[in-house]
Amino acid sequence: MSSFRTIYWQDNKVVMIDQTRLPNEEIYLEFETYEQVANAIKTMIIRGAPAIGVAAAMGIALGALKVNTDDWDKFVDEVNKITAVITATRPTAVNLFWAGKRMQRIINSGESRNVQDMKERLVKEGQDILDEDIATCRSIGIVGAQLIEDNSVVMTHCNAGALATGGYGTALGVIRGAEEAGKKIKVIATETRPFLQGARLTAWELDKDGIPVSLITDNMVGHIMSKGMVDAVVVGADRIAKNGDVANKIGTYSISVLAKSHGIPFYVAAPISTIDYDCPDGGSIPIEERDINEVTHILGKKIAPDVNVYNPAFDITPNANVSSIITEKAVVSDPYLKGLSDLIK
């Protein structure tokens, strides 16, 4: 487990770490209202497909306590529209989705029409969702440690660490779980422009952790990967298409061509609630596109020209080029479709 919180409910608050503060400060911020949550899941407060699932439910949650009616059809239309706010927030990530359409469940279960018993329901729920979740994402990391030797240097990109999760981790949970296991591991992490989770957040998280870490610009990671440096490389997910394709952070694409060019294993480490099965491949997966101060600013001061500017925050990595997908259940690998199917079967 992390040494600190990612996200966790309190007093009827929703509580996060602010992942725009770090690596210089750590501070924690309280939401009261569910138009707080929106908008911290919008500006990257809290990020990452398995921690916005969290947020986005216990955002639905707690926008449900406020809402002052004892009318059930009245409250029920009036969590549809906090839902929808909260899931137009990010479109790429599915988790957030997944998110949405369990709260709505619990309210169309037929387990209660009474209000107050509903809200309790629901905030019970944001809270399952979060406790699943830390659980989920241990069982990935003894799933996924097979996979890495002992003694192995393994890359990731972005940070799918405990601050992406509801404090394990993805990618890191099978770094992680690989160290519970006894295995010396050493980790390369990428810097992850131009929003540089991997420097601010996945080397501030490894190195409070204890866990060795290196981090490099973006455009090391051939030379470095030639340098025969590389054992195996991590990634998280926000959304995998049926058939394995795979959405995240941009920058893993390229990093996925250089691992099969350089036969190094590419495994993306992801719940099954990430696997969108109503996509059919990564062609119909959106990509959301994010200001373009990103690029040209750093930490709020400015480095470059005004020029256009494009910045996509995730690329599609091709089935092909991934060497495995772990899940929580199981390690699937081609033929994906199957594998993924398979699942939940």
Ligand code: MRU
Second form
Amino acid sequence: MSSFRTIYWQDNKVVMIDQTRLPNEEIYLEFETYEQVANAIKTMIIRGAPAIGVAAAMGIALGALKVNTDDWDKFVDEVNKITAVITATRPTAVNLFWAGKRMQRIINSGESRNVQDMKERLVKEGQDILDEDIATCRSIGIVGAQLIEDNSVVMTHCNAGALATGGYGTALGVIRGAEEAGKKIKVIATETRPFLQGARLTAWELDKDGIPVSLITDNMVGHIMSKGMVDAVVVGADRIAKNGDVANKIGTYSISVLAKSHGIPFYVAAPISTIDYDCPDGGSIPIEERDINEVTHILGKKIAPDVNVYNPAFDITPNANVSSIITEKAVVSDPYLKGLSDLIK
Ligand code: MRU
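Show the form predicted in complex with the ligand, please, the one above being the form predicted alone.
To see the whole picture, the full complex is given below, headed by that same chain.
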């Protein structure tokens, strides 16, 4: 388990480590309203697909607690509005919508039409989603550890660690799982411009937990691979289409191309909740465009003239570049359409 907490529920508040201030400051913030939680997701105080799923569920619970009515229909109407605000914060990670649907399912289950009971039920569901996420990541770690050889060097991109989930991590869960199975692993973390999740978050969390990590900038990947310094790549995912195409942090696609051309296995680790069975292929996944200041500025300092800027936050790795997808149930390889659909049979 990691030595810090990403998100938790306490005294009818949501508490999160502020990921915008890491690695220099380890600060926990308390959120009392769903609007504050929505803003935390938007501004990346919390980020990473499973973690924002947990935040969405807890944000909806927080909003529901504050709805001031005993009238069931009015209550449902208000919770629907809260859910719409929370799920509109970021478009790519499917976990946000998955969590919203899961909270709606509790309301529509017919378990109760009593507002006070339902408020408690929604709070419990948020906490259950967190606990399940940690357990799921541990299973991903156990399943994925088999693919990682002793004494290997694993490259990862962005942060798919404890900070990006309820705890433990998906890609970093595989690394933690391999370590717990007694294997010696070294990690190469890419910096991950423009938001620097690799440098600021992955390097911090691995170092804090005593897992050896070396940091490189994104443009060093090809060189490092060509020198035979990488045995496997493991990344997370924000959404996986039902054909196995993967949306993940911008730069993932380039790394997959380089891995393929160097014959290095490229693994994607993600919970089954990240698979969007309504999405036929990567081309149908919406790609978030973020503020251009993330590209033109570094830590608040302007580093570029006023020119046109692109800032897509994610890219699509085609299934042909993915050696295997590691889930909590099984490792799935080509043909993905069948393998991924078998996971939910
Ligand atoms: O923009 P971010 O930091 O939310 O992007 C995060 C990623 O791309 C992660 O790799 C992905 O969400 C998987 S996290 C287990």
